[in-house]
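Just one chain follows, in the form predicted alone, and it is written as structure tokens.
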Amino acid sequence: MIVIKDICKNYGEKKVLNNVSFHISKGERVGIIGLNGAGKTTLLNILSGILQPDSGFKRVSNTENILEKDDVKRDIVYVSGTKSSLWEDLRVRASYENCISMYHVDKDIAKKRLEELTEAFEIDHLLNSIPRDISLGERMRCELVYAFLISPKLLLLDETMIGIDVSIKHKIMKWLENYKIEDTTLIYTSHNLQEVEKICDRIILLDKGNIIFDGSVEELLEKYEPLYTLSVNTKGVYPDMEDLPIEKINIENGIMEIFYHKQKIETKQIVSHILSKCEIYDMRQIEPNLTDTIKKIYREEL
């Protein structure tokens, strides 16, 4: 689906992408993450054909020049908080009608799909609105409907949840999770790493234009943040953990925190050992998450 080899892009003397290489197969769901200025948006602009790299090889949907292939352009949709697919002076409904016509979507299929999307993204009251007259969050919901209406083969989503109310965002996220059954390659960027973790199976981590990690979410967590935490309240009784393969123990405010590798010992073994020594009045397990892991990676890089 996508082959990128040694892609470089500079803006003046600033190197934005530095020998970036990866391969994305059809149907993959890839999160591209990094700090501001890491090169995420530039990379998506290159993938969509908006920008050309200074050097390197790029192939998307079996073509090296997207702009010369109308059928390939119709299979790619790019939604961004800084770009718009909607016509500024037309009602939202008219933009959808133009979209259906331009992308040659079957009218019966399009009608049914639009009804489903309108309900899922809660935009029924926005269909007769002019884009410039609605809020950013409402506009982004309409932009997302435009993208999914086409049912593209490659979908690029760049910070598309900005301005969307939390309650509606939760509903959209659930819809995007279920969209995994569709035969669409998805590339997703967001500063909200909980979104990335829910939607994507693979992570490409950029730092100053370089890829510093490319793999599954599970591999990332295992490599950089393998410690689990078990927080236990034993009301002042702190059992000896003996020879269990625990990494470290911290006792504070009457709570014993046990840090361990899941690969070395299971949680139930630790719990069973503690119960053999004393009572447990309260217990909480904290699993590694993507947000904390990425923070740790950048602290180490700095």
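Definition used throughout: the rigid core is the maximal C-alpha set that superposes within 1.5 Å between two forms. Residue numbers count along the first chain shown, from 1. A quick note: this is a predicted structure, and the numbers were derived from the prediction, not measured. What changes on going to the form predicted in complex with the partner chain:
- After superposition on the rigid core, the Cα atom of residue 270 is displaced by 2 Å or more between these two forms.
- The Cα shift for residue 46 between these two forms, taken after rigid core superposition, is smaller than 2 angstroms.
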Given for the second form:
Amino acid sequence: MIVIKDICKNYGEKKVLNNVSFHISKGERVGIIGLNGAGKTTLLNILSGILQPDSGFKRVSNTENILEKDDVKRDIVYVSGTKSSLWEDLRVRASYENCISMYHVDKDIAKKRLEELTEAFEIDHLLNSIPRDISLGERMRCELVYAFLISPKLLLLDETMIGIDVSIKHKIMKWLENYKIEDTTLIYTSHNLQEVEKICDRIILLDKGNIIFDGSVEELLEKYEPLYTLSVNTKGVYPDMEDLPIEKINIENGIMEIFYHKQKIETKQIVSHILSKCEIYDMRQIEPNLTDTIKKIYREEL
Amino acid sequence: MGELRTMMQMLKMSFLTRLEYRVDTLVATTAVFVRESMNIIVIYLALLKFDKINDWNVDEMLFLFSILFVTYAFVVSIFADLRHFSDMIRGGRFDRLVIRPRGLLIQLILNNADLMASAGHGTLGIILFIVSAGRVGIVWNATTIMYYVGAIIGGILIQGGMFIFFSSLCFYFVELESVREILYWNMRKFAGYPISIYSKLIQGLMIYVVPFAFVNYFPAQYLLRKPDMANYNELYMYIAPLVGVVVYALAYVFWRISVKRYTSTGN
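Please show me the structure of the same protein in the form predicted in complex with the partner chain, now that we have looked at it in the form predicted alone.
To see the whole picture, the full complex is given below, headed by that same chain.
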């Protein structure tokens, strides 16, 4: 579906992408993560065809120059917080009508799909509005409906949750999680790593224009050996843990927090050890999440 | 059909937007009308002193102006988005047009139509036409009416073609306003007078480079047959309406070649 090889892009003196290479297969859901200025949006702009790399090879949907082929453009939708797909001077409903016509979506299917999407994204009251008259969050919801109305083969979503209210965001996230159409390849950028973790199977980590990781969420967690946390209430009895390969122990308000790598010791070994010394009244295991892992990676990289 | 519908929607929305701000629209239209009328009045008063310029009397000159205003009334709405095309590229607004599976020019035409400027220029153009057309000795019959309509369409296409050409240059150079100012807006000012009053250089520019002479001078010559036409090939009068088609087609080809160079300005 996508082949990127040794792509470089500079803005003046600043290197934004530096020999970036990867393949993305049909149907993959890829999250691109990076700090501000890491090159995420530049990469999506290059994939969409609106930005040309300074050097390197790019092929999307078997085409090297997307912009010259309308039939290829019909398979791709790019939704961005900074680049609206909607016609800024037309009512949202008219944008959808144009979209249905431009992308050759069957009218009956489109009508049914629009009804579903209108309800899912709660935009019924916005259909007769003009995009420039509505809030950013509302516009982004309308933009997402525009994207899913088409049912594209390649969906590029760049910071699409900006400005969206928490309650609706949760609903949209659920919808995105369930949006697993076999043919659709999804590339998703966000600063919110929980979103990426929920939606994507694969992660590409960018740092200063370089790919520093490319793999599944599980591989990422494994590679960077994040700490697991076991929170244990032993009612004031704190057993000696010195013989175990534990990284750190915190004791606060009578609760013992034990930090450890799963590669070095299993949770059940720690629990058995504690039980051999005292009683456990309450216990909770906190798995490392992607956010902490990424923070750790960038701290190390920086 | 989709393209036509989109263009009509653009026009409808421009119209509805103006309607939402009725007072502003009225004020802006009046302002354009008054500004252009003042220019015409100043020129008119100056011309009264001379009686004739290169054998063109005041009414004939007003007729020349009327063609310029009527054609521009259409141009300013049809090609409004191309007037500040470099801003559109710099601001990233062009990106979203590029990724849509639809012709780029089709998306630009009638978008953001400046209906206030159209109304202002159009009203003035029609008034000048009404004032002058009956007093310049034109025999209005089927042939002259058809020629006049063809010349108006040709004039719109010439100016539209120039807008497209200057917009295409934005794919090569970031800042072009000064070039456009010199070549388009100044030449347009010159086009208010018979081109025979200018130096050979300006005449050459207005015939072969920025062909405003085919917007109003040669069409007016076809209808008025003034003596200074002897300085030019007579064929120019007859082909004037067709020049628009040629200029527009060339500009379109140049646009198609140039747009391939497009790359977004950034995030």
